[in-house]
Amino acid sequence: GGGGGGRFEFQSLLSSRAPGLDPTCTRLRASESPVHRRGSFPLAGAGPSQAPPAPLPEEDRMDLNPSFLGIALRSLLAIDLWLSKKLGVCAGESSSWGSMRPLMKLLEISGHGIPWLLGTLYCLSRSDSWAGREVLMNLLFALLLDLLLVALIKGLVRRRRPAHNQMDMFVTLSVDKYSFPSGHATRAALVSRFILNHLVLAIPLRVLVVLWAFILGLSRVMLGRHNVTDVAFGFFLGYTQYSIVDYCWLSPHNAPVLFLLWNQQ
């Protein structure tokens, strides 16, 4: 009878503390468990210094692994910058080719725009034949578009010229200082455009021209001007140009007012 009732009583002692367990000792074993010392799992009751790390926002992401396409742009203008700083050999009087950079200033003066608005507008006050000034108008009219698309995108992009250029050029206005597209380089691919659809002209005079439009676009870079990207674009930009001009061709017959105002002037 005594041992039964010493099992009864044992029994009941521990049916009596299984339910109702010390939490502080529960949480303490818990603590204590290897598993939970590694971070294996969150408890339910851990605090908000245990719980898992957020994940990174999606612009941070993007910035630890760039698309092919920024990687392949970043690329195209680390090359674009290394070329030009390299052909860039006219930049100054102690380049390598510094001697040359008179005559490189001379040539850039060829392709301003002031000297190509004043000589045509000459030109079409002294035309004396209405064919005459109607290819003088139509390159009146394409110099002034070239200025004013050139001024656009020069306005919009903003990008700087290159850190060795020299600021001595022929006449700038305030876009003049940034550098994408190349003005001289629209220009010389417009009138080469121009000249060699208008004007008959011997094989080495057409020759020539071409000469002119491709060592005009590249003396740019050998200045210092412009990086090599602003010159390529400026070529296909004035090439597109001379495609609007043409396509709005002014005549006597789709513009009759304008010729008649510039007849009686």
Ligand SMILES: CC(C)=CCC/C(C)=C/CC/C(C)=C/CC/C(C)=C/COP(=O)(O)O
Contents of the next structure:
Amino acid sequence: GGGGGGRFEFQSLLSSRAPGLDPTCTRLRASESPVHRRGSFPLAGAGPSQAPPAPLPEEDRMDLNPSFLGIALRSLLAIDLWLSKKLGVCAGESSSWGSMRPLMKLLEISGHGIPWLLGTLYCLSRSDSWAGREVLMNLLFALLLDLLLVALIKGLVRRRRPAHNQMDMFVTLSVDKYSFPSGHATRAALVSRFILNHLVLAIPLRVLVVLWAFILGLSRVMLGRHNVTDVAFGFFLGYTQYSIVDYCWLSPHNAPVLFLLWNQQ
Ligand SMILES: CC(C)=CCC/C(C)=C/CC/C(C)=C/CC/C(C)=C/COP(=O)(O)O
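Which structure goes with the form predicted together with the named molecule, now that we have seen the form predicted alone?
So here's everything in the complex, that chain up top.
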């Protein structure tokens, strides 16, 4: 509104902030906005001596000054969605790189939980040395920990997979309808760090392991399964999981029962 009434309304909103409200941002209460107040204008009787109004429920407020962190997160999210859409070049058969889709799906299977779990169990059953069994037992523990943590975070965050994803994945768990974090990216980082630390490999093979992890992560975005941030956080989580496994390293000294039980198989 124009004139003194309008100016007074503006001042009263700034100076009579309710003590319970966030002091870092000016909140405009919906019921006090000029739109809602149209009937009660001008505020001649509502002077500064009047007691501050009681805070309204959260849903009745509007942030005029979102925090720097909020703006940064929203911007990151917008860039994430835009970049992920641009990189999703194998999301469908008719996409620009649609002919590469079968290769990307082969990569997908190379990082799937089932081949890794079954492969580890098979090697454990064939291993005839204590040292080999110890490493494989820890790899099994790492893979199971990974499945558990990823399922937990996916269930908590519940971020939907990108709209351009086709849900045609090989055996999934119910939480795999969610995309944050990428289970393939966590496994890629975890398993490659594990292999690099526990297998003696020639340099070209070590490079190949790192390349596999990186390309597997990239293929998740190219297939349209994930946004870039799902994969980036997946790599971080998988890398950290290895540190947890290394810290809790199972051995015949700290987990004798586990090793004895396995030996009786
Ligand atoms: C064999 C043993 C000891 C236990 C089995 C444990 C178990 C529940 C295995 C399930 C494996 C499974 C179906 C994993 C899902 C892998 C997957 C599709 C992840 C999704 O990856 P994302 O990158 O799309 O997030």
